[in-house]
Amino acid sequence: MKLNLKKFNILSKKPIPVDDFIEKILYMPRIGYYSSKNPFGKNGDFITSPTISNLFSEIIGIWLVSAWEKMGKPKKFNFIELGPGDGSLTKVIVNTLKKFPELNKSVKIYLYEKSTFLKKLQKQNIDNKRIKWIKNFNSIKEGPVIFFGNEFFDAIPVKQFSNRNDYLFEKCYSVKNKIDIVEKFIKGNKKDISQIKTFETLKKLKFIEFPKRGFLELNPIIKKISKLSGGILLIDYGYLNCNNSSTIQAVMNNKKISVKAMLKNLGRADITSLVNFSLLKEYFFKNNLKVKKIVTQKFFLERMGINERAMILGKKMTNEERKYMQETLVRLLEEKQMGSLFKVIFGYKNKNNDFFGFE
């Protein structure tokens, strides 16, 4: 335990806000969770939709084709995957787009990744010279943009506040006796409180999760969409109605662990929080983006034809392959698994409002 605290430079007794604390644990160069290991797949700590089934990535590719068509088949078009994991999704999308020569000729594909470790992993999995890895969006200057993130927003640490008699106290972690990490609430920063109070979604809540870092990530994305047109499609584990409690959760070896266990395994467990989709929608509106109806992953994938695609593929499969495909479909679509727990939101700026998957 002492080693972990020293390693992450958090031996100070000074309270550290929850989002700053988790940011260190997840992203500190060379030793942070996402900076030092491959968290994906059976040998990792969790499995994402693109690693469960190529069908998921194919459907996102088909949706991308439909979005390009809805925007008038522009000659210059940009696709940016946010937090591309191990590269599984983009790898499938590259192959899918080959079946659509006109779009394939027009599109530029970018991967936005802050982890040097994961970037190396992605480059191993995707051997394609046309793909560019970027740290910001400054190089994208022409053509509509589509940003896509699967389990991107939930990996950005959130701030947490307790509302006591209409005053907000921020939840922090501090170190006791050089070995124990304890919770502590301190008076909230005035600027943070002022910003929080502008959101209708957060009013009257006793416990507030505020994605300050997430909004900072979204700001340049929204500016790019506003300037060039296009949109951002996000699929994530989240909710529409707040329940006044912490949604921070940790996963280790493909199993959920308690926050207490997380604090004893710093850098060895994935830490996420559920996405407040109602707040995200309000934020998009505040920034003059239009927003399609928020739907479940099941609704979106089925509207985009995942079952029909599975039937076509199944005709060429062995019984064993077909059985495996059906098992992965259950994982993606089942109400109690990813089907309803994951939500889909699309914020956009475009003359056309008729994007597929939401009605």
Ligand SMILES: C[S@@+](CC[C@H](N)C(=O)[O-])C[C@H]1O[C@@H](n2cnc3c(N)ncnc32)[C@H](O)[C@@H]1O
Second form
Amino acid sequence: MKLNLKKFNILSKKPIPVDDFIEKILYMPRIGYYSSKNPFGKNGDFITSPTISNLFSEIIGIWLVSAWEKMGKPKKFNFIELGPGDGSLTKVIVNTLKKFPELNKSVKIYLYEKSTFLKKLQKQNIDNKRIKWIKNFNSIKEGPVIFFGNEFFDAIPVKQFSNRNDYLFEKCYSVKNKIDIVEKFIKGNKKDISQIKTFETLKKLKFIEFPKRGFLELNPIIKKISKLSGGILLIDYGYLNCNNSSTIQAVMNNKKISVKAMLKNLGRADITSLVNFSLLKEYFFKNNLKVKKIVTQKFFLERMGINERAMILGKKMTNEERKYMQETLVRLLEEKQMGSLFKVIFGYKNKNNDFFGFE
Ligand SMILES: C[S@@+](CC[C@H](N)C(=O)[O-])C[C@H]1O[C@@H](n2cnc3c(N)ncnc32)[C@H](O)[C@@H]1O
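Return the form predicted together with the named molecule of this protein as a structure block, the form predicted alone having already been given.
So here's everything in the complex, that chain up top.
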């Protein structure tokens, strides 16, 4: 354990804010959770919608086609997947787009990934020369741009604050006796506090989760959308109303584990937090994007025709294949499973407001 702390560079006694701490254990080169193994698929710690079913990715592809049409079929168009994981979604989208030659000719496809390990995995999985991996969005200069992220925002660590009589104290971790990691609250940074206080959504909360790093990621994205038009479609595990407690959760070997257990298994567990969709919406509004009504994953996928598509595909399948497809559909759509826990938000700038999937 001592060695582990040293490797993760968290031996100092100085309290480390929760978001900085989690960032280290997820992304520390070679030993961080996302830097050292493939967490996706049946043998990974979690199974995301694109790894559950190609139908999910196909439907996102169909939505992309519809968004391009709504924007007047621009001759130059860009699609960027944020945090592509093992690359499953874009792999399917590339095939779906082949059925729409006019768009296929116009669209440039980019992947934006932080983990060098996952980038390699994506390159193995999507062997296609037209796809470019980018570190920033500077090279995208022409045509509207659609950003898409599934479980992207929930993987970006949040800051946590306790509100004591209107004074905000930030939750940190520090190392005790060179072995134990303990929770500590310190006076919040003035800049962070004044930013937090500008959000209606966060007012009067006793416990605040603030996605400072997430917003920093969104800033260049929003700038690009504001300049070229387009939007950002995000799907994540999240909520509309805060319940004043930590939403950070850790998963190891396919099972939820306590934060205490996570602290004893640095780099071995995935750590996410639930996304505050009301706050995301407020952030988009503050930055002059329009926002479609926030809907559940079930609502969005059904509006986009996932059941009809499954029926068509089912006709050519064996009984066993059809049964398997039905089971995966249940996982994606069932209210108690991903259907209503996952929400969909679209922040955009365009003359058209009539994007599919939300009404
Ligand atoms: C929970 S996984 C989701 C993967 C994939 N979208 C899926 O649904 O299977 C989060 C992904 O976002 C990436 N990621 C997290 N923070 C990022 C950042 N700041 N910039 C780029 N990628 C990031 C992770 O490395 C990983 O690929």
